[in-house]
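The chain below stands alone and is given in structure tokens; this is the form predicted on its own.
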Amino acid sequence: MIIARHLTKRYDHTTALDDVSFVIEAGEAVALWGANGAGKTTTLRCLLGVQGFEGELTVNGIQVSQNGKAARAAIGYVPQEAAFYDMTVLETLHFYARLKKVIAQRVHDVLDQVQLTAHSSKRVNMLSGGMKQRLALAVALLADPPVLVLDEPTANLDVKAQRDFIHTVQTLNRAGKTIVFSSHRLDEVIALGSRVLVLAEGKLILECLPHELAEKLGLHRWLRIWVSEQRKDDTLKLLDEQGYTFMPNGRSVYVQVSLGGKIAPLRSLELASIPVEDFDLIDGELVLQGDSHD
């Protein structure tokens, strides 16, 4: 479905992609993993044909450098955070359906696919972050493309919205869509991916299965715990006394745990009669989202 040969992108004296080659088969779900600046977004922009590059790149049998418009037609793209006009969900999808020249019935089909039918009359600015991201996915699905490209699709979502979005994409992949996505969350990579391409400083340094990634890269596992504001100081004191590595973040705290010890901090808080409001397990690079995402 996607073939990249010696893909290279240079900006003046900086090489964003350096002789990267890979093949993605139809029906695969392939994750791009790497730190900021590793080349993930540049790779996705090349796939979309919105950025010049050296080397060869084909999508669904179409040479991207020669026919970028046709290659883009084979791809549905979901950015990290989509921007929409102030219309209802239904009006928004009909607007994009006209742009993509697809029949009106597709609007109702994709609303069902992303579980937004019940919210079709809501204005976009009234949607939660998770619903906006599902709307972006619905727009990407309108023309029924064989490939979906997702750029950090759950980075700005809360825990439940992340899980709902991942479940929807899993369903699409099982139905035959080829998925290419970038992520900094190992749990997301394991849930969605069938293979991982690891980029570093523009080079493809590793290809592996998702469950092999943590061991091969020596990644940490973090438990994010939400407690009440009144008990946060007690929580930090307890974690410090027990020797945990931790980082406060707004109303939550990230605690570094071993692969087999993710429950231990929760048990310690329970024994100290500190109620836990919610928790989430995060593998890999820790990206603090700030107070607004608590």
Contents of the next structure:
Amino acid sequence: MIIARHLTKRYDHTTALDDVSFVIEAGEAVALWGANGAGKTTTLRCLLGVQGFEGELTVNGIQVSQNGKAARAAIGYVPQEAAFYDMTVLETLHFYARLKKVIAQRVHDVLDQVQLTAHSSKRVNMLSGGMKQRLALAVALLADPPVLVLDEPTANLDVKAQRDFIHTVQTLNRAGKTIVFSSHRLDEVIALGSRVLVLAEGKLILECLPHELAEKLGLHRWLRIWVSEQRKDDTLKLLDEQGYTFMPNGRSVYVQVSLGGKIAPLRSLELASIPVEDFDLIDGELVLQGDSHD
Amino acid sequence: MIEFANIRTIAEKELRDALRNRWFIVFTIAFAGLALALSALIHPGGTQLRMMSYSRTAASLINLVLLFVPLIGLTLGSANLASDRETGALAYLLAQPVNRFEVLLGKYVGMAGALLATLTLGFGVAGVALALQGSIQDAGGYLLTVVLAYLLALATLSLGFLMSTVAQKTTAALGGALFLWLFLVFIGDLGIMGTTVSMRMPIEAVFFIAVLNPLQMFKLASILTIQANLEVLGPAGMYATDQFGGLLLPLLLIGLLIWIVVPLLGALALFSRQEKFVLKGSAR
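What does the same protein look like in the form predicted together with the partner chain, given that the last one was the form predicted on its own?
Time for the whole complex; same chain goes first.
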């Protein structure tokens, strides 16, 4: 269980966190949502006890300000991009296992758990981004901590690596681990989170369920559809007739959809016998060249 | 609570890293090669190598140590924390169940181990070569010179670590280390000489200003280990011998120990207070 009361963090002339209070129950998966500079990373660093703060913060009953080291022992941490020393995967895990006072056998267990056994003799700098994140997760799991803190863990991963990573974390959450993660990707928050804390300019401005987030914050979700060049004009005409906001972009068209309505444009195209070659979902604002049609 | 097991784990990693570092290997080979070369002289009349005695070898090695050891101590120390901070490895390490004292001390002990191993190899190669030639007289003085070189290495490593805690980037830390090396080796001496001449400073003032430099402390202490007085250094040396007598060597040893401890404590104090600076990435 994590309890934050009046958590405040000030740097020289800025207030990074301003009187933030929240409670995270054991076994929850809570997302910290917010733009860059909202205070997500600062909150996670306070949880880890690597920086001072005002207010009260406890992790599983440990006062973080009094005993940051004990708090860190109860937390497994996965940063956005873990920076490892120049060692092999196995050496890296043994190094952190010794710091966490974990028996050597545990190294092999976590290697299996994150499916890196086949890569254990590789140097860390030879790993892909996805494998490095899995290694960071393995390090985080070494001491089998009750809490996992993830700082935008999939931000630098490709789509498949994102899905694999999220699936692994979901499994850990189902097994009882408390997950606190920062993200600005709606699909990740929905897939992983059971609750969302929305931060803006260091303040906690909203607590909601993941599926309420898009509506409450007025976020846009875009469906990208690929159709053949011959049927593109028909597609644009149909979308226009049905009142969609859309944006042509090369061989694809971006269509603004609601959270529960992503299937509707696809059904309309199917009914009009326009074959869809591929599609993808994108959250947030688009930065594209082209004409928008409202 | 400080856990010595963590200090040991970090120290072993640092030692392993240093021994894999190609610059460190080059330094080790160069130092050992030069130490061996200094311990051997070509016999003027033939092809045989005539080995010098331990005390003469130690005297030759003093100048080598004065140039090499501060350079490697300062650069290794200054690059250590700064590069880890720049890559983000330090922030990741600090997010583990360790405290900053353990991290800094572990790194220091590991680097010190590597540095002392290099010196041991260099002095050891020269010492063994001399022993094989039967030149075993003055071995005690030679060993004391080795110990003094260890102290100088640790002092410059401490100064390097102090620079590493304040430098924004590795390049700045290395630049600062090179400037400090130049200052300690060359500019400091020239400055004292110039000031002495221009201000007509009394001899005791010259002596005390000189021994503020850890390199001078090492030099004076090393000369004392191979001969009974400092007359070779002129009036300042004679003043020191007259003034302190048998206490001079212990005082110089204490001075070198202070140069090890004070910068390291300074580095610890700074490092334990740093937040945003240490933790790479967006702060908010």
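If you're wondering where the values come from, they're calculated on a predicted model, not measured in any experiment. By rigid core we mean the largest C-alpha set that fits within 1.5 Å across both forms. Residue numbers count along the first chain shown, from 1.
Of the listed residues R98, G250, L219, S120, the one positioned at a hinge between rigid parts between the two forms is L219; the rest lie more than 12 positions from any hinge. After fitting the larger rigid piece on its C-alpha atoms, the remaining smaller piece is found rotated by 37 degrees between the two forms. Core superposition gives E277 a CA displacement of 9.2 Å between the two forms. Once the rigid core is matched between the two forms, the CA atom of T88 is found 2.5 Å away.
The shift recorded for the CA atom of R224 between the two forms is 6.0 Å, with superposition on the rigid core.
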